[in-house]
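Here we start with a single chain on its own, the form predicted alone, put down as C-alpha cells.
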Amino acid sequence: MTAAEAEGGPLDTAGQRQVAERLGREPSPTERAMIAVLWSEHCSYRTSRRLLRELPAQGPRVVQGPGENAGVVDLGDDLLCCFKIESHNHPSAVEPVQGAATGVGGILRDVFAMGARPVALLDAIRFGDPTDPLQALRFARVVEGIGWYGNCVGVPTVGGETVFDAAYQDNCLVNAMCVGLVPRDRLRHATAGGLGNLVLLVGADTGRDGIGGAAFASAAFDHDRERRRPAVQVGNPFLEKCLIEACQELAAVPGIVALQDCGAAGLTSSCAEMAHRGGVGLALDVAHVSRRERGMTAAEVMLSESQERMVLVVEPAALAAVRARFDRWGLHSDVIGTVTGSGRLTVRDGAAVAADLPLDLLVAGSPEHRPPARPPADLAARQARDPLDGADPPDPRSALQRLLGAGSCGEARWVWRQYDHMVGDDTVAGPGGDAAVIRLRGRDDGLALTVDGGHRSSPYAPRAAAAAAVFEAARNLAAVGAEPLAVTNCLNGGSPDQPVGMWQLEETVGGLGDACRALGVPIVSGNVSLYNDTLGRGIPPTLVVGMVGRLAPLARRAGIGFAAPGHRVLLVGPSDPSAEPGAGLGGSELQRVLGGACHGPAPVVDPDREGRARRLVGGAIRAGLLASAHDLALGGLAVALTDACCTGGMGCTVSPPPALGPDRRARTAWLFGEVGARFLVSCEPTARAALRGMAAAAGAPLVELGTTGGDALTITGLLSVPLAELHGWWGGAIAAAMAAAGRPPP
C-alpha cells in the first residue's frame, strides 16, 4: 500500500513538495515509503497529538508515562506494573483470526520490550448484528485470533468486554490489553545511545507479510477491501513465547542499551523512533536481515511488518553473550547495523544506499493535521429529544428479556471460555466479574484489572459518554475492593477529515481528561485508531479504557454474585433515575434494543456523587462488610440483579421504592435508567447498621431493597422470572447466535 492510499494521507502533492525542500532534493522511493508510514495516522499521530498532550500523565506512582512501548506505575517494594491497549480494527476486518492474534501478539511484545513479564490480557470487542452470518463468522473468527494466540503463548486472558451494535457492522472494533509485572532494576527502555553500539534484530525470519500495515491502519474502507489481505500480518505464538523468555533472560546480560518492539512500519519505526529518542543516528544494512522471500528490495525490508521481531541495541562486548541466550530459545539474530552521531536513519542494502534521512524529519516532522471541528447541526435536538420518542414503555418482563436476548448485557462464557484465564496460575478473578484480580506472588495485595468502553450516547454526548467510560472502570475497580492506580485507553473513532467526527475526536478528549483529572488517575499508555469508517460510514466515537488498581489485602474482595440466601439486597447511590435527565435512558441498551436511534439527553457524570459511590463500598469491601457488589452500567438495575442471582445461583425478592408509584416510565427509568455513581450490593444482616453508618459518613445514598433466596428474580410488582429461564436469557445469547450461524464453541 503506498501512502496515496491512506485516507487524508501525508504525503499528498503538498506533503511530497515539503519533504523534497526539507532535503533538497528529491526523496529516494524507499525514502518515500518509509515517511509515508511514520508520517501515517497510525504512526504520528498527526491529528490527535496535539489534544493528547493535554491529558493528566504525572502521578506520584508513575514510572513510565507516554511515550515509550508501555506505561509503568510502581507498585511498591521494587515492583512496578506495566500495562498497555492497542488496537487491531482494519486487520482483524479483512482477516479476523489473524488480525485479532497479531493484534494480542503485538501489545505483548509491547510490554515484554520494557522488561516486563506479561501476566495478563484483556480484551474489548465490539461487532454488529450478531445473529447476521457475516457478523457471527467475523465475531467468531476473531474470538479464535485471541484465543488462539494467548492460549499458544500462555498468558492468561482475564477479562474483556463484548458489545453487539449495528454501529460496528461495518467497522468491527478489536482492542487488546495488556499487563506486566517487572522487578525496578530490570526496566528497559527503547532508547538507542552509545557510539559504535550494535544494532541486533531477532526473532522470526523478514517477509512481505504486513508491508504497508501502519498506512492501511490509516486509511478507511471501501468496496474492496479484500485486496487489503496483504497488510495483515501472520502470527506464530510459539515464537513469541520463546521470545519472551530469552528476553527475560537478558536481565541478566550487561550492555543491552535498549530493547524495542519490531511492530507498525517494522524496523522503519521501532530504528528510528529509538535513534531519536536517543539524540543518535543509525547506520543499517538491509543485505544483513534475513529473510523467508526472495528478491525483497529495501524498502520492503524496512517496511515489513513480519511478526515475533525484537531490534536491540548492545554494546559489543555483550554481543556474544546476548547472542547465546537467543541461541538458547532457537532465535536466530542478525546485526544489522550500528549507532552513529549522525542525526540520521541511514539504511543501505550492501553497497548500494537505499535511504538517507534526518530522523528529526522522518520521526518528527511530519504535518499537524487540524480538520475543522463542528459539531452535528441536530445536536440540540438529539440532546432534546424523548428518549422512548413519546412510546409506551415495555412491558418489564418483555424489556428484560429482549436486553438479555441482544448479547451486549448478559454473560459472554461462549467468548471467555475459549480462552485460557488461568495459566500461570496467578488468576484470583477472571471473566465474567466487573473486574479481574491476579495475585502478586510474596504479596498480600493483588492487581484489579478492567476495559470498558464509552456509553452509547456518544455521538452527540461525546465528552460526557467518555468521562463516563472512565468512571465505570473506575467502579468496577471498587466492586472487587481495588483503589485506582492509572489509565491506558484507545480511542476509537471515524473520519477526522469530517467536521463532524474532528468535533467527536476533541470532545472524547477532553472527557477521558476531565474524568481522570477529577479521579487523581494518570493516563499512562494508550493508542488511537481513526478512519474506522467504510463507504463514508464511521464508527462512533468510541473510547476504550483500561483501567489497573490494586486490591490491599487481596484477602478481602467481593464478586458480583448473590453469596447466600437471608442477605440483604442494597442498592448504593442515586435511586430514582426518573430524576435524572432524560430518566437515564438517552443511548441506553433499552433505547437500542427498542430500535430507537441514539437519543436524548446526555448521562450525567457527576465526580462528587461518583467518589462517595465508590469510597462506600469499597471502603466496606475492606471492612469485610459486603458479601457482593456490583457495577450498575448496561441495562441498568434489571440487568445487575440479573447478574447476581445468575453468577451467585440463587434468586432474590425486591422492591420498588414506594414513592415510585404506578407510573411507567418511572418504572422503566428504575428497572433500565443507566445512571452512573450505583452499586447493587448485599451483606449479612448483622451488618447492615455498620454499613449505614460508613454510607451516612462516606455522604453516599443506600437504598434496602429487599433479600436473596429461592429460585426466581422477583420485583415485587413488576416481573418475576424463574431462575432457571432466567439464566437461559442471560447466558444463551452469544452461544445461540453463533450455532445459528454454525459457529459453536470449539
Contents of the next structure:
Amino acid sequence: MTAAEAEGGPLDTAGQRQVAERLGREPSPTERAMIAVLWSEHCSYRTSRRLLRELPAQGPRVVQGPGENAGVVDLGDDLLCCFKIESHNHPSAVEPVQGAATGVGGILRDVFAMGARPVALLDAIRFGDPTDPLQALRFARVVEGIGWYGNCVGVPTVGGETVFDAAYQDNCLVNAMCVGLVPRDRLRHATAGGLGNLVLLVGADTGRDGIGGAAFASAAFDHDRERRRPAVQVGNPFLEKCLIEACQELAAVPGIVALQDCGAAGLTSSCAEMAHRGGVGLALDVAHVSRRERGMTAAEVMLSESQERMVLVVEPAALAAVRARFDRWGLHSDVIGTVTGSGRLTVRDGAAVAADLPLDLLVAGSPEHRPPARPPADLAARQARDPLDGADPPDPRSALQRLLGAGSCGEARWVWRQYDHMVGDDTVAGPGGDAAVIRLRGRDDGLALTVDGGHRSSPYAPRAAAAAAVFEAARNLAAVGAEPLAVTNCLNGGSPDQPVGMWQLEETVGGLGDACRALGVPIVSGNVSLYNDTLGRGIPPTLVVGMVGRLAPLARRAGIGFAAPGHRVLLVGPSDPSAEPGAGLGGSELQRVLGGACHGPAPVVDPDREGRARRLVGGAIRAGLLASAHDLALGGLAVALTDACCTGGMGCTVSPPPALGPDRRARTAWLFGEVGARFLVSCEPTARAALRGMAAAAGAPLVELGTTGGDALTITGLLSVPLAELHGWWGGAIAAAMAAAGRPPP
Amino acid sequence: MPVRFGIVVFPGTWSDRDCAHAVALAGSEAVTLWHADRELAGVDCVILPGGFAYGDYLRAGAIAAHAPIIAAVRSFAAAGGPVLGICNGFQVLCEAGLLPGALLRNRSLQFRCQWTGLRVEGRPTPFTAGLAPATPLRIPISHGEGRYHADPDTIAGLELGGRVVLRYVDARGAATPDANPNGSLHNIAGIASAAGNVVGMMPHPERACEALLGSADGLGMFRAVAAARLGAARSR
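Output the structure of the form predicted in complex with the partner chain; the preceding block shows the form predicted alone.
Below, the chain from earlier opens the complete complex, with every other chain and molecule after it.
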C-alpha cells in the first residue's frame, strides 16, 4: 500500500470508490498513480485550499494572482514583476545538494514560464544545531546546492534568511524565491487551447529520477529516509540556463499558446493543469518523449520529475520556428500530443492506451481533506508562563555573545559569499542588509526584496507568529525606503493529520491573511509544505513570507550600518519592552539560547503601531533625513546595535532611558526583547529636529539612545565590547560552528 | 567610429549581457559572437565573458576551448588583436593555450563572490594601458575555480616579463595572503600573453562600471581599448 492509499490519504478506500464510480470502472495502475500524485497535498492543496481561498489576492497592481506558475504585479510603464516562493524541504533532507539545487531550478522555471527573465533569487533555510556534525553537513551541502545552481544559471542570489533551531533537527527547511521581470506584452500563461494545436516537451531527457516526488513531499519521514533518495531529482543548471535563453527567444515567435513548467508530478501535472485551465483535453503519446533510460513504462514517463523540462502548446504553423530556437540551444523539442475538445487527458504509449481520465476528476476531483483541528492542551499554560521561569536574567555581555554565537543573529556571510549575488549588473544592495535592492533599468525606481520566517512562538501562538512575519517583512522593506507591493508565501508545517498540526495550519493561514489585509498587500502566489515530520514529531508551523516592494526614488535609500561618527542613534517604536506582555521575551531567541525553552506571551502584533513606525522611517528616508535604518527583530535592540556597528565599521555609545531603573529584568527586556514596530535609525545631529517633527506627525514614538563613533559598542551601565571582538562574535558564528562540527575551515 | 567589441556567447555563458552593458557605458559598441560561428564579424576586440561554458563539464573551459569560434579568436590574437578573457573566459584562454597556466579550485574549496582590491602592474596591455590608479581597483570576483597556478619557471617568466598585469592586494596596495581570495600563486589575478594583446583575469570588471553598483573602477579597462586605438591611429 502506498502513502496515498493509507487511511486519510487521498486514495484511501473512499477516494478509490469515488474514482471507480466516476470512471465506471477500476482505474489502470498508470491512472491510479497519476491520480495519487495529483491528489497529493503538494499538487491539490486538498487540506489547505479551503483556507487559502480566504487570503486576500486582489489589488490594483495585481495582474495575476494565485493559480498560475507565479504571481504578477504591475510596476508601471508596461513592466511587470513576476515572483513566487517554493519549498524543497523533503528532498533537501534526504539529498541536500540536489534537493536544494532542484528547488532553485524549479522556482526559476515557474518564473520564466511566465515569459519573464529571472533577475533575483532569495532563500530561507532552517536547520538544527549547527555544531552537530550531521546538521553541519546538511547545512553546508544545502548552501552548496543553492549556490551551485544559482551560480551556474547566472541569476543572482541577493538575499535570504538562515536560522538554526533544534526544532528543525530532523526536518530542515529550504524555501527558494525567484523574482523576474517581463514587459507586459510578453507575459505568458499556462492555459492550453485551440483544437489541433501541438503539445511540445522541451529541454532535458526524461528519466526515472524524481518519480513520485510530489507524493514524497506530502508524506512524513520514517526510520529509513535514505531509501527515499530515488524520489529526489537531479539538477543540471547548464540545461536550465539554455532553457531560460531559449524561452526568452520565444518572445519573438508568434503562435505560442501556453508555456508551463514541468515540475512536481511531471508531465501528469503540467499537462493536466494546462488543459484544465483552458477547458480542453489533451491526447499524448509518450512514445515520442526523449528518454535517458530504456524500458520506461508509460506511468514512469508520466510521473518522472526529471528537471529542466517545459511543456508548450503551439499552433502547428509555429512549430518550425519554435524548434529552431530550442535546436540553437541544443535542447530537445518533442511533439508529444495535441489539444482536443474531450476534456480528458488521454495517454498512449504507441498503440496502447495507458490512461484516459476526465480532467475535472484528475485536477479538481480530489476529495477535500478536513481533519479535525484542536489547539494544544497546554496552550493557556504555555502562554501564561514566565519566559525566564523566574530565573535570574543573564549577564548582558555574555548573553549578547551567546545570541550572536548561535548563528541565527549576526552576519551570514559564510553562506552568501558562496552565492553570486552580483551577476546581471543590477544588484544595488545584496545580502547582509534588511532587504536586497535591485535597480530597474531606464527608470528611477527599484525593487526591494526580502524573505522572513515567522516568530518562534508559532507552536502555541501560530496566528501572531505568522502575522509577525508579514510585518517584519514590511519593516525590512521600509528600512531600505521601500513600500510593499505584494506577497508570496510558503506555509511549512507538520502533519495536518494531527489535530494540533491542523489547528496550527488554520491559525497560521489566518494570521497571514489578517496581516496582509491590515497591510493592504495582496498575496499573489504561494506554496504549501506539510508533513514535515519525522517519526511523528513535526516542525513548528513556519510561515515564510517573500515580500516585494517598490523603492522610489532609488537614489533615496538607507542601509543598516552606521554611516559616520558623531551621528545620533535613535529608536523608533515602543521603547520599553518590559511594558509588553512577557517583556518581549516569550519565544525569543534569548530564551532559546538560554536553554531551548519556548513559552510565554507571544509578541503583540499591532498593525496600527507598525504602520506608524513604518511610515516614519520610510518617509524620513525619502526626505533624506536618515543615515541608516535597521529593523529590530531576532535578538532585539542589542543585536540590532551590533549589526549597525559591525556593518558600519564603527562603535557607538548608547544609554538606556533613565526611567528603566536598575531592575535587571527590565534591562534584559530592553536589550533583548523582541517587540514589533521598531527600528534603529541614525541621523546627522542637524536632522534631529526635522525627524522629531515627522515622528510627531506620524504618531510614532522616537527616543534618542546615543551617538555613533569610537571603537566599541558601549551600552552605559550594561556592557562594552571592543569592535574587533564584537565583529568576531557577529561574523564568525557560522564558521566557528562548522569548525566545531569537524568541517574544515575554508 | 566606436570600437566594436565582439562578445562570445557559449551555451552557459552569463556575463555576456553584463559585458555588453559595460561596453555601452564605455561608449563602444557590443557585437554578439556565437560559439558555433567561425568568424568574428570584423570586430576590433574580443571578450570571452564569464559563465559556465558548456556547463564547464570535464573541466572549466575545457570544452569551450575547442569551440569553432576559438579558432577564429586564435587567428585574431596571433595577428595582434586585443582579447580579454574574464573569469570563465580566462579559464578558456588557458585551456586553449592562448595563456599559460591553469585555474584550479579555490583554496577554500568553495565558490567565492566578493569584492577584491587589484593592483595594475607589468607591461601595458590594451586593457590596462594608461590605468595608473593611486589606490587599488575595487573589482569583484565570482568563481569556484580561480586559483591561478603554473610551474615555477612559467611563474618566473610571467613575473620577469612584466606579464602579471593584475594582482590581489589589500587597501594599502600590498599583496598579502589575506588579500588573496582564492590561493592564486603570487596573488595573481590577471596575466597577459607574451605579445601583451591577450589578457585573462578572474575578477569581473564589467560588474564595476557604476558607482551605484559599488564601484566604477572597471570602466577604465573597457575605455582603454578605445584610447589605445586612438593613440595607434595618431601615431600612424
